[in-house]
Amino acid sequence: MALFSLIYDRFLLSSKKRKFRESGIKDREIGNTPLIRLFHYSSSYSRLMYAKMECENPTRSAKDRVAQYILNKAIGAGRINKDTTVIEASSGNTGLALARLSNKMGIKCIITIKDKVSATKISDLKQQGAKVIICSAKADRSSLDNYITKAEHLAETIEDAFYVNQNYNPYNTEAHYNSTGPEIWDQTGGAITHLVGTIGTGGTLSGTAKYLKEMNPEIQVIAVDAKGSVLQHFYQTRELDKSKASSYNMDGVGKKFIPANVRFEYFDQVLQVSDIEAYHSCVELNHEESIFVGHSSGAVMEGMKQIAHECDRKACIVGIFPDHGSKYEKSIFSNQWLEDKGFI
């Protein structure tokens, strides 16, 4: 009887895992985001300018695509089951997307995050059921208080953990190669001449750029880095100079190291944008285009403005707007926060 019970228990366990693997995550709300014309800027710069509105994804960012793609790949490979804990180091958006999908699947999720991230994002993560561990933005990789080091440590010590590792997981780039790139190509009817996007983990811009350059190698890809990040200097010199790193406030833009998903070979230019420049573009977008987007989207808009006059008048410039302004109501859209940071 005991042997039969053991065999039956194992059968039930394997059956549950098989059903879980076969079901995967099917969320029709993810992707197929709108491409909208920026009428004010198109008129002001006499070039067609469009915004790919990734803030129309379920958790208001491009990271929904990545989270769904990576988790489905892991489920298909048998890496995730009902006992798994999903772990990731995030600036908020990837974490929120993972938390939402983990919640839908009924599995645990732990997100490590830097203390500079907006309070709204941290609150949203907790509301989606994630356990949030706040780490020092100033801690280097040798410290357990570094948000990436902490995530790696948790992945090694928690049984049945799945570490997403968005900076180095190639599925980050592949997700956008298979979705964002084809969408932009179809939505512009192949007329796109310039693609502008921020670089953080690198997957969004790298994957999209790879697809578009395969369709038309003449398309120019402009990567927007944060002032205080090391990515632009690395692009120009192929040397990692940590002395170039300094503090900045933008979430999800720039790095103090070189993620594997930042595929420099697909970029034609890397420019830097400051916190204050990105902030002003956010405010301007709200006033001129009635678009309420986050700090990184403001950085993209600033990048589009910087390159516009260099482009042919027949150019079709598309910017990937990564997330929504609602996540920044307690930061860049808060007068108190702006005063504290010296922006106003």
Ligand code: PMP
The other form holds:
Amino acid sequence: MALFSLIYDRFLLSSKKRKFRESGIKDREIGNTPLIRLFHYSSSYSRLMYAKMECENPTRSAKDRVAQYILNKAIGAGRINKDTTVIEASSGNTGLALARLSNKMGIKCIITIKDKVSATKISDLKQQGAKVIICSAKADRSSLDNYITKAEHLAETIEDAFYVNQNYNPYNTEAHYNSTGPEIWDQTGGAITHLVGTIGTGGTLSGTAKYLKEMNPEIQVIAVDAKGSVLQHFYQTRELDKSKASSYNMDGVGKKFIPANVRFEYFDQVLQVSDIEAYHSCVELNHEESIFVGHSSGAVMEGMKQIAHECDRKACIVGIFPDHGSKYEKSIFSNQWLEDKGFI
Ligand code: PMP
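Right, the form predicted alone is done, so what does the form predicted together with the ligand look like?
Okay, now the whole complex, with that chain kicking things off.
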């Protein structure tokens, strides 16, 4: 087996894959996503509104930035070799971005995922060569059927494992501090007054907000949490009250614990949006702006609408839209799914 692995790596694996693994990934398709004007909403609310289209990244989400950044840090620290297995617990997007880059480097990738995640995301992961382990969304942290506990267990038991740990790895936030933040600043010519974004691990909004507040401390940052998550209550009280948690369907947004990458000190408000409100905004975005984006982008749009009334007329509101609608064809964009969940 060891001999086969050596022959495979030296002779069968393309030199490009080996080069990526040894000197780092430089994928020109990642980042520099468009910032588009939301014409319908800007005119209805008489305030400038823009969407940062993270679905324009190669795996159609903001997580390509994080995966590239964290893997390059690991390569730089000598933590990735030909026998490495990249392991992560993911709502699908980080997993897919990691699976793609692991594939490019010719190394293994295992993703643990909750059973509530859209079926399209699970099949996309398998297509990128990842091993997918489906865990119960209801299992608590003490159970091996919990997706994070499972990933931690695999990371401890598999030799040469590299555990990404996006909730606690500070490079998640740093990836956005170094890319999404500067891009939004440049694309608005420094005119941004309000930043709206969802919080899951917290990396996207915390990193972007940190950069923008350094450029202009007056910028207001509005975090959008999911109804059913504990993050908003923690922000308001600094107490983790698990009795506030309930089940919901929105992938990637909200938590039942407090990830270190949710940097509350950069947020001026935390709103909560329900599954159904986010869904309606997705449909509206599709009709009014011809934009096909995912469930959490609908939550961001809902947040932008809620705060628009409170803002000065000269406001320039930017929402970070995390991913693409095609990932939800078997969930919120399926009539059967909507019926099953009682949305219609
Ligand atoms: N939306 C979706 C679809 C996601 O997958 C995630 C990632 N968990 C988020 C929003 C939130 O992003 P972050 O983890 O950077 O807070």
